[in-house]
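Coming up is one lone chain in structure tokens, specifically the form predicted in complex with its partner chain.
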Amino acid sequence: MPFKIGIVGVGYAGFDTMTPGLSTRELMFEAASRAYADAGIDPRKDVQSFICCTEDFWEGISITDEYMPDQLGAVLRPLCTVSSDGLVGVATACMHIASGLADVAVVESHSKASDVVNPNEIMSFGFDPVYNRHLDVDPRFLAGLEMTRYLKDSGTKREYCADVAVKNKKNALSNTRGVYGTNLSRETVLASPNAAAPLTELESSKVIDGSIVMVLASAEKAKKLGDHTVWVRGIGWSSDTPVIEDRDLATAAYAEQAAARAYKMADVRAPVSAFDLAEVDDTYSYKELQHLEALKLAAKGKAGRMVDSGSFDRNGKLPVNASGGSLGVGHLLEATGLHRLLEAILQLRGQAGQLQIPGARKAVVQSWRGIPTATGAVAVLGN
């Protein structure tokens, strides 16, 4: 049988480069209370398993997990909290609910990056102490590392990672969430200040705060619940080894075999035309165009030259990072996967407003982790 599993409802708060007025967990009480109100359920009753995914030192409490109950309706109920991108979060509902340990799942993500003091020290001390912490330098080094070997082995011209830029953040200018959404030039983004050569600020995402919580469900379960399902047809995540040395600078292998599985799960043969939007990892420029490569949607070394020609425009042949993507929104940090799947979902229910894609009915999301990880998630989408 194939694999299906529904998202029955949304909801988020924040979007913004500050949240003063509100604490953590009452961002993520608004978030929950909108997605338990879009999926006609009560937290209280019929949840069977929460799932949140932080990290410690963002939160800046050691042991955060345990401070996720109370806003999301879930004290004295089945939680865990998944150390990762929020898109591995959904991967582990589905498996609560396939597993029929759960008909009703939750998964909640968030970014508070404005209480950080220091976030550019967070990023650094996630680098191997013993190999990689002996250089006083903006993290942001592995991403020009990573940048320069993609340009050299995919033949891509240096100004298509612009173009990138320029795409995204004019698509947010659509977007009620977007943050960062403007008209540039391609001039404007190259002669932007270094970030990590080649990399300049302009191609480089900044970090803004917001909650994002889904409601899943089994097939059974989510026929009962609305009428604006839209399903999990595959799924699948990867880590590549954390060693950087010994990684692949040039290619995201980790999204490719992340999507090889949530691909064959999905029974997804030709990706090039099987999706009618794709929201896909741009931390950083060149990110989009590694895992576009990786994720088929594109030849290897020929998704600059397509992103220059319009080819994922929002109304070119495959729509990329329609939202504005996180060089547009913003980067949620871990909630940077759910976020993506939020902007497919209300693509797929035809609530983008202004955004909208028409007849949108397939779509992929995939989720990147940051620097300096090599783990991906990679979801398929049907409405």
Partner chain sequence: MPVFEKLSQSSQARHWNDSIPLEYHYTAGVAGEEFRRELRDNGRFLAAKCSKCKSTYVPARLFCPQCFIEMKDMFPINNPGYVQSFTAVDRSRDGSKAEHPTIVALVRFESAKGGIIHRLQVDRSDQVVLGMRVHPLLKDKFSRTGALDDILAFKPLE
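Starting from the form predicted in complex with its partner chain, produce the coordinates for the form predicted on its own.
A lone chain is what you will see next.
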């Protein structure tokens, strides 16, 4: 039987550089209330599983599970926390539903990055404490190393990475959630200060606050809820080795492996022609190119040239990050994968406003948890 789980409700709140008038819990409550209204459900009666994707270090609180139920309507209900990207939480919800554990599951993830005073220290804490963790060094040094290796091994021109930032920030100008939308030239991007050479600051996404909630349901239940269901046809996730020295920094093995599983589940045999749009991780400019090649949406070493030629523009052959991605909208920490999913769902529903891609019916969504991890997920969506 084909895999088919419905996303029947979506809600979000925030999407700004700072949200001083709202606490983390208030952001979550707003997003959850909108998602439940969208799906037409009562969380106290209709939901059997709640999943939150958070990381204690970003929250500044230990055992964050204890602080999640109230604002989601999950008090005294089954709730678990997944310390990973939001798209991995969606995969967890799919497993709960496919196993018969739940008919309806809710996934939430958020960012209150404006409250974090030591983001570099938190990122650095993820590195090996003996060999890789460095005091007073920007943890993005790993992104600089990866970018250098990717450019060398793939033969990609340096300028093509800058084109990614130009494209995505321009797309974000048409997105109501696009905090960092702007018109830039390739030269301006290349001339911006270094984040971790050769990566520049304009090629490195900046954080924002926000919360996103998704309501998923079994195929049978989804038919009774909402009127704009988007179906998850396949989903996969993977983690490469945590040992940086053992990785091939030129490739995104986690994305290749996750995509292979999602494509097999969804019976996608020719990815390059299977989708109407793609929302892929662009935490850093080179990552979009690396991920496109890992997803087999571009041949090895060809993604940069395709960006330069306009193939991945909003009106191109395959629109990639028509939303503006993380470079244009902003990075949402563990909720970044849910943001990629949200933008794809709005497209498939025909609710993307000025960003709308005519006739969009199939999409691929990909996430990456960020430095220093090699963890990611891929979902195939369809109407």
